[in-house]
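Here we start with a single chain on its own, the form predicted on its own, put down as structure tokens.
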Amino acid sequence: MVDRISDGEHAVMDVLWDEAPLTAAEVAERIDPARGWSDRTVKTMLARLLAKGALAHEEDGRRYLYRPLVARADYAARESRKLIDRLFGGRAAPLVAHLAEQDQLSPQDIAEIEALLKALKP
């Protein structure tokens, strides 16, 4: 499995999860301009992600095309599990309680959680 990716690397992965394969220049074009990243910064992030095994690349003439080796859903599931294990003793209920106590659940969130729980009941 892939090592943990930084916030910056995650921005690159988001681009490639949305559309792949892409060249480094195409990734740079799709990164939020508010980050102020140069093409060189994007290439550094791509190199880090390659080294971590999160990406693969293939030659396309004089350039490389990059694509994710890990699915977004798989990475999110692994990171979510690690967060729940680390902060909530491996239990989801304390996480939901924490979000509710902090007023972080919208009425739509609550409705979706209720629907999920109802679907899980035999």
Given for the second form:
2 protein chains.
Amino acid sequence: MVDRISDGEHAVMDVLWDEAPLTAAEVAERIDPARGWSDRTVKTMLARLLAKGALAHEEDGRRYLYRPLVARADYAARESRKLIDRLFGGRAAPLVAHLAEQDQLSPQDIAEIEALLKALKP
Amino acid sequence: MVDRISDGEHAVMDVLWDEAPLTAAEVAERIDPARGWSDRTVKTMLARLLAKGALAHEEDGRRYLYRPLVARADYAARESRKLIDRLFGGRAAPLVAHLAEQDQLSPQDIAEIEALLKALKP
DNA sequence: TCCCTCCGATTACAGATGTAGTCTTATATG
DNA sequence: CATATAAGACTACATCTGTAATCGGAGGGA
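With the form predicted on its own done, generate the form predicted in complex with another copy of the chain in the same format.
All chains and molecules follow, beginning with the one already shown.
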């Protein structure tokens, strides 16, 4: 049911992934001010996310409390897979290789990833 | 100038990243048949990619030869960075951690990445 | 020479997206 | 009690995308 979360919708999900449930007004307060959104825009995003099943809402007096229905990790997994499929032939290693070539890995990143991989090995 | 390459446009870029220059008809032949596109659709994509500066074309008699202006690696870098910024707080290590947790790394991936990282270290 | 065909250019049109504005209704306040 | 507000519901509208169809001109065959 949750087809695709657009970039704008993602900003709303981000807020609710950090803290939920929240009212529409509370979500609007927490949206990255850099977007310069009016609260109407936030309400539109909430309505669209509800319609596509990414959020649930429960009544709280005469307003709603919104809560995510998709987990951030699930969404991240889907998006990562799409990127890897589209750009790296479906395999993760070329993505890491790519990041490495582009110097997008700090020494700290490298250390962390090595530790991770070590832990993964049988 | 190359703002965003949509999913459909990406299918066309993929063909031209593999082989260029090509005529519109040649691109159409090479598009993944799974898309079921008419050649009109391919022409539309070519026109849009031209307009947004992702392709160049040169005349060849009464038709054009198209070639990419953005490199696949550059595009991959931009898209990877966007994903990492949006979903992983701008750091690559959590992405790899995430792939690991989701069992999206095969033993071969792990071996390859380890070798890569080893080579990166001073 | 005249028409058919193949190409690019232009136009179409519905659904998604960004970005709100207006309508309706149920409280809260004077 | 009457009315101003504030929430959600519905509507708006331009742009981007997917997916073509149509128009107009240049070459090639009859």
